[in-house]
Structure formats: structure tokens, C-alpha cells
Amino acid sequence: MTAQRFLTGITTSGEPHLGNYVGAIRPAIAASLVPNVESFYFLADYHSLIKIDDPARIQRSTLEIAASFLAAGLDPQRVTFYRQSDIPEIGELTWLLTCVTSKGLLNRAHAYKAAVDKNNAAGMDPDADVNAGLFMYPVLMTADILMFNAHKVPVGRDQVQHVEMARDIAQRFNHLYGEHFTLPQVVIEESVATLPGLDGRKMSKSYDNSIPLFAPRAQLQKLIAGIVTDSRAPGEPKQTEGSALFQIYQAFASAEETATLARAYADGISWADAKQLLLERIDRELAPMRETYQALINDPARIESVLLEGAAKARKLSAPFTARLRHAVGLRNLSSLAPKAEAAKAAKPERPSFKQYRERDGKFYFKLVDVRGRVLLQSIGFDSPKEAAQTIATLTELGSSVRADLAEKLTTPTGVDAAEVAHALQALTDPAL
């Protein structure tokens, strides 16, 4: 059974926060253990770029991610973990897919809508601040998951579209240049969790609404104590609908210990006693991880060397793939337009042969020619083509040799003699002559 490719990035844009353990990093190293499975995890700094100009910050983040993975149990043995901008030909794949998508095509991307209608609504240019970056990222998406021929790409339902758009550029391209890519499907994680920030927002480092994912014990008490509830006192009913906390602490517990909360919700408990079961609930899972993530950290050419060692993996299929890819499209080496039929006469010497053909009698012949042309044997006819072949099949097997029940049904043209027919048929097996 052919193992199944899936392919995931993190954008390197931040420190790592609750949300992203959950919705992304905590599911990977999961589905990373299961049989038959090749997982691909990069961390995408190619896609920061379109955002962040702040180098130093990407570059800590790119640290901060791959310490994140490492510490929660990411085997890179088992996986293929690289960082994208270590895979020259990514940038590559991207180019050469740029000239097969339709600008249409990327007019519809929600991000680049969203952009336009923002810039309409406040009367401005529809594309100002708009970058190429930001227009071209699905494109780029792309590249990331067509490298790789990924079957399954798990994203949140933000990102469908650009697995969709990374179905039709493909079908592009195959349609083109023959089949290369496979179509990716998406695979939606019902299951995952995306976490509330502190203000009930969607987490997120641009909301500033975050928890870090190892941040120390007493940070993390404190920015637990600031999660937005509502004025209901200590013995009033509470709502697990719509509670920031209770779906933060959904996403950490069993299924045993959510019930427990809901009905402690139900009872009435203190806001100040629910965010501290957050709190232990949350540090019984991570604190293990900890002091693994900053020892990680406090080794960056370890992680380093772990993301080279992944490049290193992973160039073993981009390299040979893009170079097939170059070839489809044209991108060749001038060698090979030797004349073909130089290079055909060079690699193999003309020789006798067979030539069967149909009379208007209905009946099926064949003639034995030399190299230049001239009949050396002429059969009779046959009353089916199998018959003159399998009559050829044994006088090439037979070689300079010919059976006397073979001779009644041949004959040999004037001026032809008895050696030539013998070295001809000879010739037509015997490589040496």
C-alpha cells in the first residue's frame, strides 16, 4: 500500500502561542505517528515576509517554532522537518506556476479581498498596501504542497480555499505539461480545537490576545487571571456558551474532566476557582515540555543542525523532481537536439528486416530486405497475418538457417544467392555483424 504524503507549515511570524499547540503543533506530531504515513512539517519564514519586515523577529520565531515542535515530541526521524526557505526550489516551483495561474484566479483569494474591501470601504486605492507578496501567497502555498505530491493537507477552514486553488493550478500544469502533480485534498480536523484569546477574539500574536505556549508558570497565571469573563458571582450559574476559559480548558482536558467542569459551571463555582483549574490543567501538560523547550532554545545550532539534517531530506525529492518539472516546460540542456536520426544511426547500425504487407488477393505477405532496400527472400500468401508472423518469428530464431519446410514457402529473387540470404538472416539477431 502506498503511504499516504501529509504536509504541514507554520507561518514563522511570532512566539508560539496555546493556539497554535493546539490547532497546529499538538495535531502534526499526533499524525505523525500513524502507519503508513510520511509527514512533511516545515516552518514557512518564505510566507513571514509578506507581513513582518522585522528580520530579527522572524528569525526567533523560526528558533521558537522548531524548539515548540522538538519539545512536544516531534521526531525528526520519523518526519520530513525543514525550513522552507532551505528548499531552493520552492522559489522555483513558484515561478513556474506563476505562469500557469490566472490572475483571475488569485483575485478571489480572501486575503487579497479582504485587502480590496478594507481599502474600498475607507476610500482608498483598492490595492494600496497591498504587496505581491500578499497577492501571490497562494501560489506560494502551492509550491509548499505540490513539491511534495502531499495527498492530505490539515488546515483550518480559513485555508480551503488555497488547498482548492492548489488543486486548479495543478490541473493546470498537468494539463500542459503531462501528468506530475498530484491534487492535494484537504483535510479539515473537526476535531481540533481553535482557542479564544484572553478577550474571547480568535488567539492571535496580531490581537495581542495571546498566551506563549512555554511561557513560565507565574506568566502564565497571570495572563490566565486576565481572560475576559462576565459579572456573575461566586454561587450564580454560569454559561459554558460563549466562556472563553471553559473552551480553552475543553481543549487541555478529557472528556471526563470537561463534564466535571460544566457541571461546576452549573453550580455556580468563582470565576478565581475556574482559572485556576485552567491553570493546573494547562501546566500538568506543559510543564513536562518546559524545561526541554528552553534547553532547546538555549542550543540554537542544535536546532540548527536538526532543520539542515530535514533540508537535506528533503532536497533528495525537490532536486530530482524540479528538474523533471524544468525538462516538461522547456528548461533543457541544448545537447539534445543532436539530429535524431545521426544519433539513431550512431547508436545502432541499420540492419536487414521484415516487411509484411496485405496483397489485394486478401492474402498476407512478407520480404526479407536487405539495408538498402533489395529483396532477398519473398514469401507466399498467407491466409492470416499470424500465420506470416509466426512463419518470420522461426526464420529469426532459426538464424542463417532455413528449414525445408520453411524454403516452400519462400522464394529468392533473381541475382540473389544462397550466402546473402544466410548472412542477412544471421545479422537480424547477431549483434556482431
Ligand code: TRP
The other form holds:
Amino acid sequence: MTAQRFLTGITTSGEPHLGNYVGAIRPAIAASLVPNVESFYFLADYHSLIKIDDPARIQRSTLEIAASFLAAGLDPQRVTFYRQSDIPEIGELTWLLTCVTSKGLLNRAHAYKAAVDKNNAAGMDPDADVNAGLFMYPVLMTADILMFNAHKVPVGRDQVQHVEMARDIAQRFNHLYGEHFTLPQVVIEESVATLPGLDGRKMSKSYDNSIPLFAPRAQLQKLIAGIVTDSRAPGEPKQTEGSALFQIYQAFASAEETATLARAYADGISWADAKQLLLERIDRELAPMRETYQALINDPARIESVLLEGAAKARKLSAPFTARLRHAVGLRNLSSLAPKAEAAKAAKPERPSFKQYRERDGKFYFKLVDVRGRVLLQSIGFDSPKEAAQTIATLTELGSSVRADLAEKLTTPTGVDAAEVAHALQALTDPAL
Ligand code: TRP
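What's the form predicted together with tryptophan like, now that we've got the form predicted on its own?
What follows is the whole complex; the chain from before opens it.
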């Protein structure tokens, strides 16, 4: 089985917090350890420009998020870990995709629609304060995903629509220019509930309710002390349901530890004691990483070189793929065009071909042979030459795949693999090959 490619991006818009760790960083690292999975993780710094015009903040956030992934155990040898803006082909692909994306599709994007609805409600121009980057956001994200032909894209619920758009856009491009892109599938980590913040709402930079991931212990303690609880006194039973403190604990604890805390709640543990338990539990997981994190933050040049190595690895794929896409849409080297008169005379490039023939049994056969004359497909005997010709026509039309009903009429000699056959079939019709 070929490896499944997982890809996801993290916008570099702020300091990573516990919610990012539980919701994105930790699951990403766990997924990268699964056999037969190829992971692509990147810092989506182009995306951050859509909402942030503070250059220092973007730079700082890039450093902090990269350091967080590395401190939490991401192995850059094992995965492809890079910064989006180090891959110039992403910008180029964004344009190619922009030109096959209907504007109406983008009009329907939730993030853009929310901005418009807000303006309408305030009696303002619908597009007031909406930059075209926000509008184009789904196309940039599509380029991120399609560039590496990701099969699976793990994201939060708010990003599902974007992955669906990536599928739509990929389909449109494939329809126009041939099967270049894998259609990506969204993966929502059901087991990873969104982490509540200090005030009980979803932990988010924009609500100012977050706990920085690698806050020093003293700061962590202070922030935990500020988690909103109810007014039940020590000794009074407490409810786990709706308790932000409990949910944050659960995100770090084993099932057993969580059950123990649930009993303590029922037994009337004081909020102060519960907060102490939470502090110790989080600190147990994060303290060792915190040290690594500090060392990394203090050595930005080292992180820079990790990212550049990642980009070099990524560009080994993105550069040739983009060359192929440029060719597919017609951005081509002119010298490959022979002058018209000569073109007619010029020998056709060698291609695989179908050979039809009749055997002594009176039946009509064909075979697909490659440029060296090797047989890639052998047909059964047909009663008429027309049947043979029709089967050839269907195969040629399909391009690269052999449909199940055709498979009965064909055999593949040993030593020939499906990819070779697919490539030959494609080469019959695609002049680019
Ligand atoms: N838009 C994503 C977010 O805000 C980040 C992102 C950018 C992304 N490009 C991506 C996620 C590609 C998955 C795949 O969370």
C-alpha cells in the first residue's frame, strides 16, 4: 500500500497556547508516528498576513510555533516540516487555481460571509474592511493542500468547508487539464474536544482567555488560579459538567486520573485544591518540553536551519510538480514548438501503441506495447475486429485507468505493474508525457 499523506498548516498569528497543543500539536505528532503515514506540517505564514499587519508579531509567532512543535517531540527527519513562504511554488499554484475557481464559491465561504453579515448588520458597506486576502483565503489553502497531493487533512471543525472547497477546485482543475490532483479528505479529530479557556469559552487568542503553552510554572499557576469556577465552598459537591477546570484536566490526564478527579468533585474538593491538581498534572507533561523550548527559542538560527531543510525537502516535490502544472495549463517553453512546416515532417515522438492482429484461431486480438516493444497489456480474442477496436477506444479515452469491466478482457504479463500501464495509457493521449 502506498503511504497516506497527511498535511496540515498552523497560522503564525500568535503565541501557541494550551488549546493549540491539545488540539493540533499533540495529535499531529502522534499521527506522524503511525506507520505508513507521510506527514507534512507547515507554518502558514502567508495566511497570517490576512489578519496581522505587525511584522514582528508574525516573525515571533513563527519562531514560537516552530519551537513548540520541535519541543513537543516532532522529528523533522521523519516528517516534512516547513514554512509556507519558503515554497515559492505555493504562490504560483495559488494563481493557477484562482483562475479555475468560481467567484461564487468564494462568496459562500463562511469566514467571508461572516464578515459581510457583520457589515450588513451594522448598516455598512458589505465589504467594508474586508481585504481580498480574506476572500481568497480558501484558494491559498487549497494550493497548500494540492501542492503535495495530500490524502488527508486534519483540521478543526471551522476549517471543514475549506477542505471541501479544495476538493471542488481540484476537481475543476483535473477536469480541465487532466488528473493532476488527488482529492483531499478532511479528518476531524473527534476525540480532541476543543479546550475551554480561562473563562469557559473556547481557548482562543482573540478571547484573551488562553494559557501560553510554555508559560513558566509561576505564570501557569497564576493563570490556573484565574480559571472561572462557581461559588461552591470546600466540602460542597461540585459538578464536572461545564467545568472548564475539569475539561482542561481531562485533556492531560489518563482516564483513571480523570475518574479520580470526578470522584474528588463529588466529594467536595475545594477549588483551590482542584487547581493545584491541575497545575501539577499539566506541569508534569510540559515541564521537560519547556526546557527544550527555552533552549530552542534562544537559538533562532537553529530553528531557521531546521525550517530551511524542511523547505528543501518540500521543494523537491513542489518544484517539479509545478513545472508539470505550468506545462499542463499552457505556460510552456516556446522552443519546444517546431516551426509549422517542419512540424509536419518531424518524426512523431515515440509513444506506446496498440497493435491489432488476427490469430490462427480466427479471433481478433490486440496488445499495448511500450516504446521498446515490450507487451504491457494483452487482450483476449474478440469475434470481430470492431469489438477489439472499441475496447481500444475505451481504453484510450479513459486515459490512465483500466475500468473493472475492461479488466476481464485484458491480462497484464508478469513483471508489468499497474503504474507502467497507467503511464503508457496516459502517454497515448497526453502530449506532455
Ligand atoms: N486555515 C488553517 C487554520 O486557520 C491553517 C491552514 C492553512 C491549513 N493552510 C492549510 C490547514 C492547509 C490545513 C491545510 O487553521
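By rigid core we mean the largest C-alpha set that fits within 1.5 Å across both forms. Residue numbers count along the first chain shown, from 1. Values in this document were obtained by computation on a predicted structure and should not be read as measured data.
**Study point:** Displaced residue check between the two forms: residue 22, CA, 2 Å or over, core reference
**Key:** No: residue 22 shifts by under 2 Å between the two forms.
Review point. If we fit on the core, is the Cα of residue 125 displaced 2 Å or more between the two forms?
Key: No, because once the rigid core is superposed, the C-alpha of residue 125 moves less than 2 Å between the two forms.
Check your understanding: Under a superposition restricted to the rigid core, does residue 356 display a Cα displacement of 2 angstroms or more between the two forms?
Key -> Passes the 2 Å threshold, so yes.
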